[in-house]
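Here you get one chain, nothing else, as structure tokens; it is the form predicted on its own.
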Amino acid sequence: MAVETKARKFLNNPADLVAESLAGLAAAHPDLLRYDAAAKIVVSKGAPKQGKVALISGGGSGHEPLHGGFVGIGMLDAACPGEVFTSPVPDQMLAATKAVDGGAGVVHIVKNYTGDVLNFKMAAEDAADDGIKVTSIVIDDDVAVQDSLYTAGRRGVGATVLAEKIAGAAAAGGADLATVSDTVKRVNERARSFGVALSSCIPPASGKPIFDLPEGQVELGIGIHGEPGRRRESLGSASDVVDVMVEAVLSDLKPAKGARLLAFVNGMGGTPLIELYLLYHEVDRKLRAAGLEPVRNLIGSYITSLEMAGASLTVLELDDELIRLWDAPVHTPALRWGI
């Protein structure tokens, strides 16, 4: 029977979207990962690796390439995808933990959304009962709101990508469980993020936008689940929008003069690279004008909200060790250098 869709999306049955997408991810990258359809997890090829600390993250789908696109060499060992904008369940997280445990322990990187935090906590407790050493670190880098529809406290957004890469390099280099866990904490403590949107997004199951944004308006302080922001304004120039983003991030992070930074300009799913690079030009210029030194960057759509038009800025204050770990080789479907 044909499935009627309400939105302009490439779908078979909307209920099968996540599973079919993950099967496609595995078919496209068999050298890096496999999709365990029964457990509903994505696992790095060759896992578990004996003596290596393993990294797991996860959350609702709709944020691709987060998290499955970061499974591979030098980053995540497994990912637990839920349905669109819905937390995965503890059984998925426990299955992933068991699949990658090589005896050195497992780190759970958890975005600060209530369902993710509770379910990862239950999975960690169950894993401990099975003799697996697990540490869980919550990412809460979003300065836009203190509490939201999905969280108690700040939301976990762009710093998640940076923590997965940097801690993944530490684990690949042979660091122990305490060191890898501390690396995730350091990234979270030294990073801040702020997002803006020019449109809402349309969850496949509903076929309707989550919120209405009139023509000529920009939503400031949005989340990655299509949540409205802290305020709405008339859309000015790109320079005006970046002023808001940079001020929000720097006023909270308070980096020292001359600090070395990683500036991450992220697309929300529907913004073309030509605009993201324009935004980065403004970000780089304004950071330097503030007496700061962006020595590393990342530009592209890495933590998205389906097809939302918009962007987020994440700034990470670096040190020699974080720079070394960022530069270390990585090979995943969505991020690759040095290999």
Contents of the next structure:
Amino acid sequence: MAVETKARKFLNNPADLVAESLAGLAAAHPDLLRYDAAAKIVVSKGAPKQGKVALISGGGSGHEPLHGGFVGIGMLDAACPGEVFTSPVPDQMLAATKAVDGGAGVVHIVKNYTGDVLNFKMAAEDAADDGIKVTSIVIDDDVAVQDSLYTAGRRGVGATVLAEKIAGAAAAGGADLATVSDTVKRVNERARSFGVALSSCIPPASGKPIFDLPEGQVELGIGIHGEPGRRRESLGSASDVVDVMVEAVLSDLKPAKGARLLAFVNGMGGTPLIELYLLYHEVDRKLRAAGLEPVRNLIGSYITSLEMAGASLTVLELDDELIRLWDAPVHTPALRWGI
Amino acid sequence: MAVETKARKFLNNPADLVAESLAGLAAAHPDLLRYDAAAKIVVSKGAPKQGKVALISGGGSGHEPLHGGFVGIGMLDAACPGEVFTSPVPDQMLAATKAVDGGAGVVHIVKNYTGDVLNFKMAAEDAADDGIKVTSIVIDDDVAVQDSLYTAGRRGVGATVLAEKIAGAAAAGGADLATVSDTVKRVNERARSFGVALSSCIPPASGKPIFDLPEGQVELGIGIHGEPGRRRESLGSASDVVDVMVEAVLSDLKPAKGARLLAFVNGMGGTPLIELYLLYHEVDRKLRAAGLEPVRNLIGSYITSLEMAGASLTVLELDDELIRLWDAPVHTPALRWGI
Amino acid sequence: MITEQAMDAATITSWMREIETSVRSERDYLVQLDAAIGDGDHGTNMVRGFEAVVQALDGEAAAPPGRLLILAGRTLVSTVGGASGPLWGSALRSGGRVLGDQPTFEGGQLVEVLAAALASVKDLGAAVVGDKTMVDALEPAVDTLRTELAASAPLATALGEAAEAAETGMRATVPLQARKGRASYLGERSIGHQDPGATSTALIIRALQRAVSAAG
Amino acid sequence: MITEQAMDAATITSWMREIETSVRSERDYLVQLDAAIGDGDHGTNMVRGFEAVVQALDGEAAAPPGRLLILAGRTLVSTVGGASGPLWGSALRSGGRVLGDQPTFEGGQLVEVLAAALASVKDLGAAVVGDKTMVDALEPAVDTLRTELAASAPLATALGEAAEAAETGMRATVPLQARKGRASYLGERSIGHQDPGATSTALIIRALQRAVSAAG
Ligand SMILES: Nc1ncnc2c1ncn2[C@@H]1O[C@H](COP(=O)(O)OP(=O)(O)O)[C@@H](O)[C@H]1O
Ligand SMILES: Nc1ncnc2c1ncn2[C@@H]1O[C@H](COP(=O)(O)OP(=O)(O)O)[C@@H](O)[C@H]1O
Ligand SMILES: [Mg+2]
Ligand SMILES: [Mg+2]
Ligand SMILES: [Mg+2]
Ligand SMILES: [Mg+2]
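Show the form predicted together with a further copy of the same chain, please, because up to now only the form predicted on its own has appeared in this conversation.
Now the full complex is given, and it begins with the chain already shown.
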């Protein structure tokens, strides 16, 4: 199945991309994690830790550093990467669950996509059969999609990163299975996201863009799988774009006046940092103008769509507890502080 | 000068991009730095620190996080960002030098471009007139350019990041002006880089790509200013590309057999992490196959060309001292560990 | 109700081979359909899965047909991922369970196999006809097969009608707005595109007809 | 050596205005030349610099011409950046110093002003004719102006010849391989392109001719 692609990519055989990239991750961070090529999972070097609730997540690849780049200390215990944009298979989640279970139970953080939900569900059933306590929490923070009978519900996007960090800190701090699960839920309930794209990405297997977006156009309300958005408009200034994002997120989140927020400006993979900080400049101003307090932030490309040009905004309403967990030490390839 | 661009960018007025992005940087990291909009410099919150040698750097913008993202604790004391791809003016370097001088002298880390060298030189002369001890060290690690009478010498690229980190640690550790300057020099002497591009970038002022690189082609031997490379070839596999990079770097660096190395795989801004780790997989293998030991690494987009798709490899030959300084705590927007 | 022909393990093996050939030759088309309203991997997913199924069945010449279907379903679950992996994986497993360990089966039982597969898909995915999913092709196929056989049509003919019903259902997804799966995220923009899962489902039923006819 | 016309502060001011108009109208062209063998900012750099110069000189009607040149040079240093900022900035400052505080100057002194500017560029940038830089336009311009005035040509004519010499030098950069500045990184790929700095230098000399002729 050697599809020769001449897209603008560093690539050997497209079919080997995920495995080779994960091998690189493991070679670069042997102090933090290992890559089990047979089971296709990334496992924290410290796992299993007896008595600690373990956290695993997974999903299609192409969203790097999500999830493998968040395995380490104070965040995920294992990650299950599928093919590019294709959810992993239950065998991976089962192997990961067994590899990290320290007797205190395992939390599955699942992004709300039919494929992810179904595959994780099968794995959780198998793990339960093996006597492992598993809870699954579905992340669905994307306000671009209405949660109704007529959709598969909201997608899980930026809040996933925040939930992994915050719940990872709870687990590292000794919280029990119910508490860690609740922490994931709480982050999901208090977080909302909205994404926009300035270009399509190019899945390596096909070597072709998924959609064709002319310059000067923007896709509003995209997810992280390179799919087109809810609607296409002509591209305004960065300030205009941020107006749309902030309005979409706040009108749904409805934070309390004066609420303390974490503002997460995320690049989709092909947007450079100079633009992300320009966006943050606008986000910070507009949140403050709305009477809110962005007391924490995260700016960078953390949950991506390959080389897509674009960005998403995630806003999480904080409280003392969430701030404490956010600030707690973390040491993973992609997120590190306090250690 | 409101040039309307409809390129795939988040942008207000292109003329405001640098200032707005730096305002975003400062809004996001008030604990680490401030942006002096009048002087157009980014200054560490802790500066000036009496008795500590101060480190400043600067250059054209468009290379983010370089340099503003490296201001903070254990790295730069100030950064002087010019317009996109245009070196800053001496007034900026002079203001920064004055702002951070703690009496122990100031080191200017200058990338070897005619513009940077000349502007920094003027600033250093002015600072000397004001009684500040300044040393200027020029970084020129790019092996794509022969250092001869017939060129402006090698360009300064990836080694700049490593020099800023390592010399920043030396300065934080209390080393004197001569020692810190020597540390920068030592990093420069032991580091070599080589970069490749898969696409041009798009300077915001013109809104047009600098060169036109068809899919399936690669520019070999590029710098960080969007300029075309030394030669254009058809794009091979990632393994082929890394062969070229490793050969170019090692044949010039000539590290000792068994040497301990820092391998820095850098994205040019538009290349996603999944590809950078794929490249690292190849780099790690090939360095080991050459009998060398990559004991430290850095993987990510740290010295970029706007949204260019591409990557560079920098190899630094380490010793105990350099390893200790590399591992020392650092806390900046873009690089953080140990704190 | 009498059907002229008993099926066995070989029928299942050749069905899976026919599917593999078919999705491989239609891979790019399925990818293209999925790129329009999904994430562009459906063709790759199906090919990866059924290549693995064919390989897995290779060593299982002696197993009864129900076991082969269960093995095929497990293999899909373990290799496909995405939405289609668990859905088709469970479908084949449920279908296989209907046959237990019996060495042969007839048309009436084939209907029960496919009905169990459909029930499993609907149970897992909670989609109904009209949601613009594989159910839009699978349900009419099962209904038609049951009706045709009840009316004593020869199995090959009945399967031909079932495949046509699947293809009609597939085409009928074009004007629909998706209510399940990724395409639902597009809202009204999903209208005007044919559902990739319904398309591969029609290929799967057509492959069944070929497998049975070739043997018959 | 007699020149028919004394120049003063107004000559400098109108020279700077002529430059500003000229680089502004040629901005895209300069950017394009620089994109081919540099980094695509030369047009933007020159416009930013000379816009600032014109603004800075606006409040300085009473200053002597040498002071205006020094102020212009300082302004370029403080606003342009890149290679061209320090080079042209030092050039104008060095040129201005030749005139001291004298209220007027003549052709012979204009030669000395430009010669000092050239010397300053060569000193800072270490480029010689043939390296494919602004020196390739500036040096022949200075030489021609000196020779023409020595041969008692009228100033306006001499400046016309100097501007032509600059343009010839500019065109002569096309076949050269760059040995200084960014273009040198390209090695042989710099051949076949006209140097942007030589091009703006030719505009600057042509602007001087216009400034002097308009006043004359
Ligand atoms: N809830 C569901 N019920 C039934 N079929 C579904 C459901 N969700 C998705 N599908 C089918 O799956 C197909 C997509 O499969 P595939 O592309 O392989 O997976 P993914 O959507 O995870 O990328 C859709 O075209 C649709 O027919
Ligand atoms: N060492 C040098 N001496 C003289 N002129 C130079 C030198 N280096 C560069 N130049 C001139 O500067 C021009 C480029 O200016 P500009 O684009 O504004 O700066 P930068 O190269 O820093 O982007 C070149 O075309 C060349 O004429
Ligand atoms: Mg998928
Ligand atoms: Mg420049
Ligand atoms: Mg799909
Ligand atoms: Mg330039």
